[in-house]
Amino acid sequence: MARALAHSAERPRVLCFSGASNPGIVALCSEYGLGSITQPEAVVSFGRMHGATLAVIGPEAPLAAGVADALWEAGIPVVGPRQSLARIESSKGFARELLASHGIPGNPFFQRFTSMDGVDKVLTQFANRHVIKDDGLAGGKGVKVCGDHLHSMEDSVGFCRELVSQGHAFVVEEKLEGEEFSLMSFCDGETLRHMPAVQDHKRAYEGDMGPNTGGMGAYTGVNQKLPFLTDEDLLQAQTINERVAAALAEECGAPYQGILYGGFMATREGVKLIEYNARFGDPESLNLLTLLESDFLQTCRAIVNGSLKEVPARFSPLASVCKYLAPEGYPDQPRKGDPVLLPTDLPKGVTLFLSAVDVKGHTLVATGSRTVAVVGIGESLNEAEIRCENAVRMIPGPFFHRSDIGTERAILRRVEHMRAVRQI
């Protein structure tokens, strides 16, 4: 986001307020502040001090904390929904109930709970095919899937009891069968500009094995499509995003202004909703903003001005592949403090993004989470993947990545899976 803003034809002065220092963003900014990004007063103070005229919020936590509301009240327009609208991400139950009450397709069976009353009945009804989700934000650790994380009824009941003991509401849903994809849309409250479909990879290891992570990489196909999706799949997802934006405005009495991120699954019965995010996804944003050909700052201004219908959102028809390099032991027991040696001569069509790194003396070091993202673009997925993989392998050290992301073999497996699901 910082790079896309800095590269605008308007040559804006970029400011960043963050909970941690990121050398890549520091290099793009005229001012970089450190503090709590979930304290509205601190964010507003920083914006006022440096004369901010527009705010673009990245993570979900500030949105849930009402930072967008405080910035608007301070006269600083915001790309990112107000707190009541951000419930589309901060409450799984709110999102499900919004679709249900407005007759929007895409919901599987679901039921929200605040106690154990009735839980056994639903778990038995969907034995071996259920998903349990913490209703609130849980940093990607609040969802457990039958067969992946829950291997018995005792596991499922135990996780529900754990959530109840913590005072957390939760949702039990029917487990879906198909292929996941993400569809993000720029939204000014009325007009939506859809981005290319993306597929993220949450599992740490090859073949979608290992623990969940913040995302080990993602890819987009040529002409803004994914090989396993049909045109009808994309249309259904776009329509759901459009209807959800309208429902949010009606429900909350305010326009949804920001990025509306639908996490979907293509199934035999059509496109189903997995969850909503109220902001750009990571790493999907790295793919999408690398492919964005129109001016990101102009798009952001149109979002806050309600004039998105007058501003096109143009994306390159090229394919993209993003792979994250992470320290050994990530995500559970990651190494920290190892030097990060970046290549001085990147291959054609490759961009690097720094993530969980810091500068100690004159050395770039890893701080324990996903370290460097590498994005390759090409006229085919195969070309984009090869460029990305070659660049990732140029970075030495005790790090690992998923070399299977975007490969022909992995893509073919997903295409064949969807054929089996659709019974073609």
Contents of the next structure:
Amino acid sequence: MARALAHSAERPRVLCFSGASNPGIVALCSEYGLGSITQPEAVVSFGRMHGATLAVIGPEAPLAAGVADALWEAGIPVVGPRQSLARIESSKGFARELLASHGIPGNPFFQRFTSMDGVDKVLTQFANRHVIKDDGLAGGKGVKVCGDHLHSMEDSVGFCRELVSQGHAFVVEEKLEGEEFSLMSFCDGETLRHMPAVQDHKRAYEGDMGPNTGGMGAYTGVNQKLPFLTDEDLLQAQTINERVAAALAEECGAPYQGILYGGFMATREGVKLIEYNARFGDPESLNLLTLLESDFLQTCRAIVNGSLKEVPARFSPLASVCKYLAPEGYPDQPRKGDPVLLPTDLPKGVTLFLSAVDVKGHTLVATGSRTVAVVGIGESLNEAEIRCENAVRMIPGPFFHRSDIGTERAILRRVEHMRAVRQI
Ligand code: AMP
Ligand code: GLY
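Output the form predicted together with adenosine monophosphate (AMP) next; the form predicted alone has already been displayed.
Complete assembly follows, chain above in first position.
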């Protein structure tokens, strides 16, 4: 986001307020403040001190903490929804119930619980095909899926009891079968500008094995399509985002101004909702903002002014593949402190983004999470993948990445899986 803003034709002064120092972002900014991004006063005071005229909020925690509300009150317009609207991400139950109460298609069976009352009945009804979700934000650790993390009724009951004992509400829902994709839309409260659909890879290892992560990489296809999705699937997802934005405005009495991120599953019964996020996806944003050809700052202004209708968002028709390098042991026991050596000459069509890194002395070091993202673009997915993979291999050290993301073989597997799911 910092890069896309810095590249605007307006040549804005970019300010960043963050919990950590990211040298990639520091290089783009005229001011870089360190502090607690979930403390509204801290963010407002940084913005005021440097004369900010627009704010763009990245992660979910400040949105859930009401940082957008505080900035608006301080006269600083914000890309990123207010606290009540951000419930679309911060409460899984709220999102499901919003769809249900507004007659928006896409929900699987679901039920929200605050105690063990009635849990057994639902777990039995959907034996071996349920998903249990902590209702609140849990940094990707609050969701357990039958077959993946839950292998018996005891596992499921145990997880529910754990959530109850922590005082957390939770949702039990039907497990869906299909291929996942993300559809993000710029939204000014009324008009939505849809971005190309992206497929993320949450699992740590090749072939979608291993623990869940923040996302190991993502790809988009040529002409803004994904090879396993039909035009009808895309249209269904776009319609769900549009109806959700309208439902949110009605429910909360305020416009949703920001990025609305629908996490969907294409299934035999059409497109179903997995979850909503109230922000850009990571890594999906790296693909999308690399492909964005129109001016990001202009889109941000239109989001806060409510004039998105007059501002089209234009994306390149090229394909893109993004892969993260992560330290060995990530996500459970990552190595920390290893030096990160970046290539001086990047091949054509490749962009690097620094993530969990710090500068110690004069050395760039990994801090224990996803470290560097490499985005390759090309005339075909194959070309984008090869460019990305070749650049990833130029970065030495005890890091790993998923070499399968975006490969012809992996894409074919997705297409065949979808064909089997649709039974055609
Ligand atoms: P979430 O945090 O809601 O995105 O869930 C994390 C992951 O759990 C998703 O990316 C899916 O792979 C999986 N998941 C969540 N809900 C369902 C569902 N109803 N059916 C199948 N898989 C699901
Ligand atoms: N790519 C998943 C997320 O940003 O939550």
